[in-house]
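Single chain ahead, written as structure tokens, the form predicted on its own.
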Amino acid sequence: MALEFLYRQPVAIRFGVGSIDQLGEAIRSLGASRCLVVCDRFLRTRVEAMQRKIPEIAAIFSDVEENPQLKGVIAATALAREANVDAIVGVGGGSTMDTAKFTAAIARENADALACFKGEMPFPKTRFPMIAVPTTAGTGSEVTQVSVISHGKEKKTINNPVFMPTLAIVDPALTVTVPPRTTMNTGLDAMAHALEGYWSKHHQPISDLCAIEAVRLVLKNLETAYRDGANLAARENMSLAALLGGMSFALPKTAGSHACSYPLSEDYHLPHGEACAFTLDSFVRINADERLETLCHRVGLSGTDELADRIKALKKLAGLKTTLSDLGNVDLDKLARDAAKHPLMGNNPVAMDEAALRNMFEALK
């Protein structure tokens, strides 16, 4: 069968150690004057004092959730038309990302938040342009058209071009404060996006070569970024393991680790890296095939068995959550029907039906 493929990435990216000081100059090639700063809480003292460097950044939003909700994107909207801003820049973690996002995309015009969450309204065919400056390593959310936004109960995974940053800039000198559960989380989160890009139905060619090398990179590094998080050559390997690993899903998208992970985040309270690793193991093995044999190989494993492990050894070694006991009280039932159901469950090469998805839990205890 001949082989036919579309590949497109239109984010502009700057990656290198220092690379953050370049953003005033970044938001003046956007044409940009005034730009609304979108970071994390304990951020924001730094943004400060980045505001006192460059004179575009008009205002600063960092009530930012773990989990973000739809009312602080209608918080930044408000403040990003209110300062008469002409861009958003996002500074921080995939919370920050998705928020920026969402924000950059309708923000420019009269566009209400909540009915282009519920569908009700298109988003706006104009948007404002958007700096994506990631502060960890995982989410990859600099290079993708994802927003992950919730509403009260209810959290979607919007994807939309709207959301696509216009620029990254990727310096992996802010991401040596992170913690080490959270280094590790992110880290292992990167790891799912390049699995589950890579074993998606809709892989291609050049996303399963970022795939692999940001595999690659995730199991030489992320160790010692655990370890020690002042190794600076680790954290730069992290980060362009984390980039590479969103564009390796960016167009494939995710598939039975992340839409487990739903749940599991909803019900349970993990992280989303935490969440999407405490099945990424299992399906390594449900996946298994010649495709991720070769994966295994060119990464210097003996095979998926031994992928399967060197996973489970990492979320141990930061003492994640791996059993069913772990969790605590689980209704086995709901976390198996609601991850069955989750649209990204028909992008896994092996279909999971309840049953299934039951057994594989349960086999977690």
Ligand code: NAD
Second form
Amino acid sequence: MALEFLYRQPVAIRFGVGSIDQLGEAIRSLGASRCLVVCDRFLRTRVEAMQRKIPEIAAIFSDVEENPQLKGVIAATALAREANVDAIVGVGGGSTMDTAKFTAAIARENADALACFKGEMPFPKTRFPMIAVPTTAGTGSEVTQVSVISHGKEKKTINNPVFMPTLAIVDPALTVTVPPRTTMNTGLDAMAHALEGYWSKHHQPISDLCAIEAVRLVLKNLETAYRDGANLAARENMSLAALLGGMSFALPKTAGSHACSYPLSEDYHLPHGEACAFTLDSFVRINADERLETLCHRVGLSGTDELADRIKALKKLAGLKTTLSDLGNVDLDKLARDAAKHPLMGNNPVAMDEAALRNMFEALK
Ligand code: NAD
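For comparison with the form predicted on its own, would you give the structure of this protein in the form predicted together with the named molecule?
Let's see the whole complex now, leading with the same chain.
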């Protein structure tokens, strides 16, 4: 079959240790003079230190929660309007960047956040320029048009070009304070993005290359970053892996492991990366084919079994949940049903219905 694809990556990316020092210049280069920085409570002190050096930071919103809620977007939007800003910067993990992306999309025209969330009205045509500054190495949100926001218990992944950051500033030094367990969760999230983008039914050649390199970098550096958080070379490679992981799935989208991660996060409260990793080695075995063997050989592994074993070993090293009994009282029927009906399951290269998913989860007893 003739090869055809459309590749697009509109985010300007500034990568490097110390690149955060160029934030002020970057804000000015967007033509902005008053920006709102979105962060979480943990990062507020660091953002206040930035504010002392960057007069263009007019306001700070620091109430982002993990699994961010729409009410955070609404509060950030109100602050953006009150402070009369003309740009939004998100400094944090995926929760923060996704809140900042949604805020940038609606604040300029003061659109109704809930109506946009529910799809009852389109996102406005104009938005604020937005800079994404990741402080974890995992989600790749800095290069995707995705914002994952919850409203009550409903967690929604909204895919819309309006969420594309204008610029990503990726400074690996910002990640040295990430605690070991979060380092592992987020690092395995990057691995999941790369593998799922690669085996997605909509995979394409440029994304595939990003995926292979991201998997190689994670295998080589995640354990070191986990054991020795101050190792800047490992942190640098993991930040690059996360960025490439984002580019791997941005167009092809993710598949089975991500579909399963939604009920695992909603009903069993696993953090996003841990929820994706929970079934990732199972899907490596389920989706094993010639293409996946090729990826394994290109990253120096003997084959798909070794890849699955390496993922499981990383999870065990950090004490992440790997079995159904680790989850507590599991409603297996509901788990399999919710995973089967998630739209991303349709993207998995091997068809997985409720019965097949039940079998997969049962094998994790
Ligand atoms: P997170 O943003 O929820 O942060 C996890 C924890 O790490 C928080 O307590 C935070 O304070 C802390 N933290 C962040 N940076 C730190 C640092 N430098 N030092 C110490 N602690 C730090 O976690 P995450 O895994 O980065 O993001 C998860 C969210 O991103 C989920 O909501 C997930 O659904 C979403 N996501 C979005 C995309 C996308 O493309 N938009 C992709 C994957 C995941």
